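Have a look below at one chain only, the form predicted on its own, in structure tokens format.
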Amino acid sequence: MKLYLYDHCPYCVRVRMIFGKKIVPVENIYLLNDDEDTPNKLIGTKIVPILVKDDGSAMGESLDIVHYIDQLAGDTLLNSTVRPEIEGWIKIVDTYRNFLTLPRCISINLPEFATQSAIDYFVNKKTAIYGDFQQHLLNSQTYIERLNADLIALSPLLISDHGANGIFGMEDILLFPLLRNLTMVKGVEWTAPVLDYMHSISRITRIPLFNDHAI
């Protein structure tokens, strides 16, 4: 199987998590961000992740791929429970996380931004939706202070180093990619429970954090 993806994309990380947790072989193919032809040929639209199965058929939608691999692996299925507290936390942080991560992901040597044209494409697309990158960088401390408070609120919800609710499952598939992207932000005050959780899930899924490249 082949998985077409971007490293900064949290939806792609969801899929990488299930492959890593279930130890299912897959070839990861990182597309340049301005490559429209490849995804259009595979599924008719520019979106990732895209899984090309062994039979040559392609599928998109991250959670559909997660469930497909979960079933394919043939062992214990993911715990499907997602607590309302976790859903609520994600919704809160979703309102501002992109202001921190989008301006930074183009500067940490990710494969999807290996060319200037790919960077320019991304910046033009995302600033039209989220606003000026430089202004968001200037406002970083405001967003970081919000995040620090939200991390304190998250900490008591993380009750095990094997997953947010004690068993690896859908909560982790939804939560970890968001937290992982935020590790590219320097100056965040990570609480011990959140750090322990991220390192545990990183180890289980074989997906590194961005700490060493934080800016």
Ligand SMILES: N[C@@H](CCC(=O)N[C@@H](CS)C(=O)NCC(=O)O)C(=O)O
Given for the second form:
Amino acid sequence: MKLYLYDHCPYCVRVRMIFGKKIVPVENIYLLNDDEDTPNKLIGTKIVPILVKDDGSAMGESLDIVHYIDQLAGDTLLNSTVRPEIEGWIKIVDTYRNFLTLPRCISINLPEFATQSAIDYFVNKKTAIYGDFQQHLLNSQTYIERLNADLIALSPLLISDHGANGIFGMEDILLFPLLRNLTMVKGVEWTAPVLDYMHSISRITRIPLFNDHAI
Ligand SMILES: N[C@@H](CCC(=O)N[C@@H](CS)C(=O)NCC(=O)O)C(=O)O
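Show the same protein again, this time as the form predicted together with the named molecule rather than the form predicted on its own.
Every component of the complex follows; first up is the chain already shown.
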């Protein structure tokens, strides 16, 4: 199977998580951000993730792919419970996380931004939706302080047992990709429980955090 994706895309991380956790072989193909042809040809729209199955058929929508792989390979392992507190936390952080991550992801050597035209395409498209990147960078401290407070609120909600027999489920599929993206932001005060959680999910899904490249 082939997975078409971007490294900064949280929806793509959802899919990478289930492949990594279940140790299902897949070829990851990082598209340039301005490559419209490849996704258009595969699913008729310019959006990733896209899974191309061994029979050649293509499938979009991250959660559909997650469930497909979960059911395909071995025992279904995803616990479907998503606590309303976690859903609520994600909704709050969704209101500002892009202001921190979008202006940074273009500068940390990700494969989808390997060319200047891919960067320009992304900046034009996202600026039209989310506003000026430079302004967001200037406002970083305000968003970081909000995030620091939200991480303190998240800490007691996290389940730390993600060992071999630990719980792994939809909550992790929804939450980890957002936290991982925020590791590209320098100066965030990660709490010990959130750090433990991220390292444990990173290990069992084989998806590295961005910490080393934080800006
Ligand atoms: N509902 C879709 C959302 C996927 C999505 O929004 N992907 C973004 C990247 S994070 C995308 O490809 N956007 C088109 C673009 O950036 O040009 C899913 O869950 O798979």
